[in-house]
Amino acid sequence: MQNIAQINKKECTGCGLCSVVCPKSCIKMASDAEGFLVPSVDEALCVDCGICLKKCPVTEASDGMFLPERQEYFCGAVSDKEKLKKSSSGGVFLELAEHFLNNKGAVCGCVYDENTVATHRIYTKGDSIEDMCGSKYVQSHSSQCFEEIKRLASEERPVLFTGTACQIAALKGFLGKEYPSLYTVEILCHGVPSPGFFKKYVEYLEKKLHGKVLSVQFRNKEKKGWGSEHRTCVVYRDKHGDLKKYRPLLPAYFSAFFYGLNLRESCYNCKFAKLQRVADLTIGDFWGYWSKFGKTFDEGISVIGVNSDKGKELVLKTEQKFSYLTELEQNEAIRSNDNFEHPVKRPKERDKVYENINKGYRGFWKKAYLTKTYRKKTVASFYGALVPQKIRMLRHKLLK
C-alpha cells in the first residue's frame, strides 16, 4: 500500500492536497470522530502509484517549500481606520487585497458560506473583499480552489492567497512550480479547532437565539478595540428576519482556542512553526508593542515578516497605506508573537474536549475541559483585556 493511509493521523493537516491531486479520485476528504478532515481512500480504486504521498506537506515534499531565511520584519497599522476595526489587528491584509482587487487581480482567502462553514473562495473586483476579514478560528477548506488559482497564475493574472503554512505548503506542493504572478501571505497560526466543533457551537448559539447565524467575529473591535481577546461578536438574523448582533460574554469556544484545547493533533507540532517560512509574507498581531514604543495603538497593530523579494515588493507597493511602519529586529519579532518559532504546548486536558463535544455543547464550559485553573485564567484575561491600553502601558513601565 502506497498511499495517503500511510500518514500518522498526529502529522495530517487536513489540507486536502491528497484528494485534488490523486489520478484515480479515489481520496476523499471526511470527518473524523473530533469533526476534524481526514483522508478516506477507496482501496479498491488506489492504484498505489504513490503520488499523493510524494505531495503531501507533511512529508519530505514540504522541504523544497521552505524560502532561504533572508527575513526582515517590520510592525504597521494602516491608515484607514474602518479598515482596523474591521480587522484582527494592523489592516495589513485588507490594503494587500484591495491593491491585487485594483490591479486586475484575484484574491483567495477565507470566508463563511451560507451555512457559516469557513471555506476558502476567490475574488475578484466588486465582491465584498470584507468578507475575507477577520480570524475564523476554525480549520477552513481551501483546496478546492487550488485548480482555478493555477489557471490565474498560467495567465500571469496577479493572484494574492493567504491562509495558514500548512495551506500555502499544500497550494505549493500543488503546483509544483514558481508562478510570478503569485503572492502568498500566511497569518500566523494558533492552531485550528475541528470544523465539526464549530458547527456544534453554532447549532447551540441558533438554538439559544432562536435565529439563523450568519457569522462569528472573534475579537471583534467595535466596543472595546484591539486587545479584546473574549470579545466575540454573532450576527445573526431573528425568526422574524430581523438582523441583530449577539456578544457571548465568556464564550467557550474562543476560551478552548485561546488556551490550545481544542486544536488539531498536528498542531502541536507543526512543521511549519520556525522561522524559516513558506509564504511571501507572513503577518500576526504585535503584542507588547508598548513596551518597545511608549504609545497606544488602540484600534491594532501587526507585526509583518517579510521572506522573499516578492514579499518585500508588497510591502514596497502598499507602505503609503500605513500610518505607521517601521522595521523591527528578529528577536523584538519573536518576542511579539511566539508563533513565528514554535507551535502550541498540548494541554493534558485537549482529549476531554473532543469526549464531551461529542455529547452537545450545551454545558460544555462547566464540564467538559474547565477545571478552576482554566476558569480563573479565563476571568482574569477577560477582564484584564477591558483594562485601557494606556493604563497597561504604565503599568509596564512602573514596572520595568
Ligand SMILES: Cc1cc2nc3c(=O)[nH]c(=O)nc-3n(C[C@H](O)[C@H](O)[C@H](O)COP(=O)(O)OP(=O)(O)OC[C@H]3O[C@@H](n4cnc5c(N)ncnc54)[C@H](O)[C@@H]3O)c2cc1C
Contents of the next structure:
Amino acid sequence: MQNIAQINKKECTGCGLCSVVCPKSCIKMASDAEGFLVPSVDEALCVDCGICLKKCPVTEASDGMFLPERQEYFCGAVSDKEKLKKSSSGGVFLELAEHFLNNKGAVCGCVYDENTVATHRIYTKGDSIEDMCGSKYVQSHSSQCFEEIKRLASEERPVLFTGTACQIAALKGFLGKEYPSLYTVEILCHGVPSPGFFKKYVEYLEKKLHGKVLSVQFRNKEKKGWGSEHRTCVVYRDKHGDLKKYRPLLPAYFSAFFYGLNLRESCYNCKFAKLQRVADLTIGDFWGYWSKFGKTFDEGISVIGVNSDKGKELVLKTEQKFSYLTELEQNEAIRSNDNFEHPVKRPKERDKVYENINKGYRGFWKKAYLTKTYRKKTVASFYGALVPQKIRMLRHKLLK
Ligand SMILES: Cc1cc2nc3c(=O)[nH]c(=O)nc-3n(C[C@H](O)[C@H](O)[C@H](O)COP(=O)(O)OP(=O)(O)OC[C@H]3O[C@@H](n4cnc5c(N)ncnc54)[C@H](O)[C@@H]3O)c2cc1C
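Can you now output the form predicted together with the named molecule? The one shown was the form predicted on its own.
Following is the full complex, with the preceding chain placed first.
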C-alpha cells in the first residue's frame, strides 16, 4: 500500500491535495469522528502510484517550499475606517484584495456558503469581496479552487490566494512550479476547529434563535472595537424573515478556539509555524502595539511578515493605503505573536473536547468545556473585556 492512508492522523492537515492529484480519483475527503475532513482511499481502485504521498505537504515534499528570500516585518493599519471595521485586524487583506480586483485580477479566500459552511471561493468582481473579510474560526476547504487558480495564473492574470499556511503549501504542491502572477498571503493561524464542531454550534444557535444563521463574525468590532474574546456577533434571519444580530455573552465556541482546546491534531504539530514561511506575506494581529507606540489601536493593527520579493512588491504597491506602516525588528514581531515561531501547545483537556460533540453543542459546553480551569479563565476574560482598552493599558503601564 503506497498511498495517503499511511500519513499519521497527527500530521494530516486535511488540505485535500491528495484527492485532487490522484490520477484514479480514488481518494475522497470524508468527515472523521471529530468532524474534520480526512482522506479516505478506495483501496480497490488504488494502483499504488504513490503520487498522493509524493505531493503531500506534510511529507518532505514541502521542504523546498519555504521562502528563503526575505525576513522583514512591519506593523500597519489601513486608513479607510470602514474597511478596518469589517476586518479582524488592520485591514491588510481587504486593501490587497481590492488592488487585485482593480487590476483585472482574481482573489481566492474563505467565505461562508449558503449553509454557513466555511469554504474557499474565487472572486473576479468586487461585489461580494467583503464576504471574505473577517476570520472564520473553523477549517475551510480550498483544494476545489486549485484547478481554476492554475488556469488563471497560466493566463498571467494576477491572482491572490489567501488562507492558512497548510493551504498555501497544498496549492504550491498542486502547481509544482512558480507562477509569476500568483501571490500568496497566509493568515498567521494558530489552528482550526473542525467543520463538524462548527456545524453543531450553528445548529445550537439556530434552535436557540428560531432562525437561519447567515454568518458568525468572531471578531466583530461594532460594539467593543478591536480585540479577540467576547466579540462574537451572529447574523441571522428570524422566522419572520427579518435580519437580526445576536451577541452571545460567553461564547464557549470562541473560548475553546482561543485556548486551543478544539484544534485539529496536526495544528499542535504544525510544520509551517516557524520563521521561514511558505507564503509571500504573513498577516496577523499586532499585539505588541503598546510597547511599540505607547498607545491603543481601537480599530485594529496588523503585523505583516514579508517573506519574498513578491511580498515586498505587494507592500510597496499598497503602502499609500495605510495610515501606519512601520518597520519592526524581527524580535518585536515575534514577541507580538507566538505563532511566528512555533505551533500552539496541546492542552491536556483536548482529549475530552471532542468526546461529547456528538451530543451536540450543549453536550460539549456542559461536560467537556466547562472544566474549572477554563470556566475561570473565560469568566475572568469576560470581565476583563468590559474594561476599556485605554484603562487596561494604563494599569499595565503602572504595574510595569
Ligand atoms: C483559523 C484562524 C486562526 C487564526 N489565528 C491567529 C492567531 O493565532 N494570531 C493572529 O495574529 N492571527 C490569527 N488569525 C488571523 C487574524 O485573525 C486575521 O485574519 C488576519 O490578521 C488578517 O486580518 P485582516 O484585518 O488583514 O483581514 P481579515 O478581513 O480579517 O481577514 C480575512 C482573511 O482571512 C482569510 N480567512 C478567514 N477565515 C479563514 C479560514 N477559516 N481559513 C483560511 N483563511 C481564512 C480570508 O480568506 C481572508 O484572506 C487567524 C485566522 C484564522 C482564520
